[in-house]
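Just the one chain here, the form predicted alone, laid out as structure tokens.
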Amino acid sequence: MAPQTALPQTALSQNVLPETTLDVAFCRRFFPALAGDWVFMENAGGTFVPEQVIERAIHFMATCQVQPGAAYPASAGATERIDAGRQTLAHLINADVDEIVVGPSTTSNVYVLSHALRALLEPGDEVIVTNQDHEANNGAWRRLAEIGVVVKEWRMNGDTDDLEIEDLEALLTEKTRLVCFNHCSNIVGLIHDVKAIVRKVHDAGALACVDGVAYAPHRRIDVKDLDADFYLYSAYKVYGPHIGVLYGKRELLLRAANQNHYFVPEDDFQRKLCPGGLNYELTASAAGVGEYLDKVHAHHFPGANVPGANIGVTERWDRVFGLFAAHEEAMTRPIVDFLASKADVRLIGQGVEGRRERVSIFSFLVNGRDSREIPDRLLQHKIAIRAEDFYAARCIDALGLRERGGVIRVSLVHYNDAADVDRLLGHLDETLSS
């Protein structure tokens, strides 16, 4: 077994002790896509499933493959797990549940919400984005220049390859009317300050809408302690099936126009802003991810599940998380500094080192070397990485690195422990030097 993960006390509620430590082993046995001997570290594409979320995709539909809504048993069966799935995916961002629209991807819900908000914008009014985001969170919201909206650039910072609240600050003026940036990147990694960024539009007079997409797999997330106005991530990559979450302050989605037919009414958020509907077995098959959490709590906390407990959904979850950013942040050490020791490597966002915290997300480059080669050399030691621009396009060309073949990413989660990290280390030092 690898070794195990303490976790900081400060990571937690204040019920939690601080010897607690994460059991990778329970982990991975409940994800079957583990069971091979490839060491996956891909997991900002997409994570792996657990058993849970699997086993409820395949009893909707062995069982209540129908419309929802109805009377009859099957309907009423679907209702009830579509409602389950929908339940867990709000939980999962402290949201109540008819605050969340589900759909495809986040990539169809931003651009759903950007033409939902136009009816609320004039011509003149400003729209900043970023040129570090995720395509989702960037491209429909540039296209609001077509009715006139004039769309700024928050760009990122040549010393640290990030964001930088002093340099949104230049940008906020009494016309801005939106900001859009990430929690992280799926490239740079490293932590924005959230709450203070969104403070900043506030006293603005605009609105926030953050793409937690990267950011949703590694830590707890509250969106009303963040007080953003959006909110999305991607269900798929919080070890539950492919779709997408939005998250909107209820008197924002009211006021959001309807983009499905038209007699839906303005006050049911889900099918107003979701055209077509949401997916019946995905969205079911989320409460599975629910049920891991819950599994991984009760193996690490006994007791803390019986009746009588009182240990609401938040501070389990709360917990469970705390174990993951824990182990993570063990797991992100040796990488970080075995990338550091490499004169002809290249980490992105290293040049804040102790300013900002990183999630386990390493982006890097091999000076002299095409980054699709490393990923390449990698396959024959069964150790699934990639190079690309996985999706940040604007954030590759800000870097200059469109004719490298993108960065070299290594993401990791939970479920992949320091026996990973050794073999990912020791095949990459020989890949290098060869």
Ligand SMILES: Cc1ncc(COP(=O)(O)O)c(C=O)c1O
Given for the second form:
Amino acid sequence: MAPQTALPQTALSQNVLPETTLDVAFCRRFFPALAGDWVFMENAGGTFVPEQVIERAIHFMATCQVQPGAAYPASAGATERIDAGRQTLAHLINADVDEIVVGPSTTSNVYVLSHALRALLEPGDEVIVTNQDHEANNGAWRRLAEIGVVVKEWRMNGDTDDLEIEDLEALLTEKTRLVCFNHCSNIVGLIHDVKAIVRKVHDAGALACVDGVAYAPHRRIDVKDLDADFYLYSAYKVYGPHIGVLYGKRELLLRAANQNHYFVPEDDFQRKLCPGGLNYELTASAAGVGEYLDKVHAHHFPGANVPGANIGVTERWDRVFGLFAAHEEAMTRPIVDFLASKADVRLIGQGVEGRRERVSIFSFLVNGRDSREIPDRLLQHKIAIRAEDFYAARCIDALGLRERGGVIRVSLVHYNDAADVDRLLGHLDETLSS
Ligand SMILES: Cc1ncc(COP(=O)(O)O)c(C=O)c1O
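Can I get the form predicted in complex with the named molecule as well, since the one above is the form predicted alone?
Once more the chain from above appears, this time first in line as the rest of the complex follows.
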């Protein structure tokens, strides 16, 4: 099976000076939860937060935990801080702030969106979902069958464990209205060429809804460049609070049906697509993610701080995510090599290793062992990893791994370091041979 397409260019190759490498010790200092002696490698489940996020949540609750939108100082402060949080959440994917909806989670955001789009669909229309995606970008769309929509499944290729674009092509028809897929799977970790897939979907006259949750902690996202119609991520996996973000193209959000009170204006997307409203203190705290990224930028690019340098937020965060990506790629190689060197280990997606870029998520199996055994054994060495289906139940079932206790998953982000990797691989080696 041929690889899907050329590897996407990382922000690194576009924006970062080659001699600059991430000062991980500098980054770690901002994360109070990293101060102990545990190695934390369950980041795909949720990342720790830097002090900037914690301080903003505390400050909001201490000073302005009231209804925003009024003129008195506490309310005005709340409005300002919530707006700043929304602005950061939009900047993280290069969206305009009025094009995002901040909600409780990605699962909840997809659920609401799927209801908002029902009015645009007719019986016989086709929607394509995958058997690789997390259930968040799956079940709500599959339920459109209730209104007569034909739901088709884009299935993983058995040789590559991945979604192949030619298999999607075979499913697209003139009745296809929507294709829902992931930027990378929270199990397989291989990066999809979203731009190329979106182009195919648009050529077929359909819309693309991309789950960027597993991808967002690792690489810079530009929804405009991807041309995605809808794009979702969860801030709690990108060093932020436990909330989710939905981006949609303006004209589509306008056509989506109001899911809130009847008097909410059609062009107030935040309110129309978030019944019950967003969480104030958590949204406000999200601005801390931006402050943290800017601290990392200022530390690594001191020349950019001189008066008049005027480096915009897009460029600053391109550079920071470029540093993150390069650091993560350097940690990826020894892990992949280690897993590949073990005859009784199967790394999911290993067949396309080297041909397709992966984020630092590694799911694997050990012959003859229930997957849950391995994380349990590593606990005594203070290594936090996990085994299960990670709510990508259809993916685990398609891989035939339900009876094995799912996959063992190791997931790293930029604040992991070479010492973490050494400790993981050393103890994994002992565990596998005992
Ligand atoms: C790839 C992916 N999509 C969606 C979700 C669901 O996100 P949320 O918890 O914000 O609903 C997750 C959570 O693990 C995920 O990994």
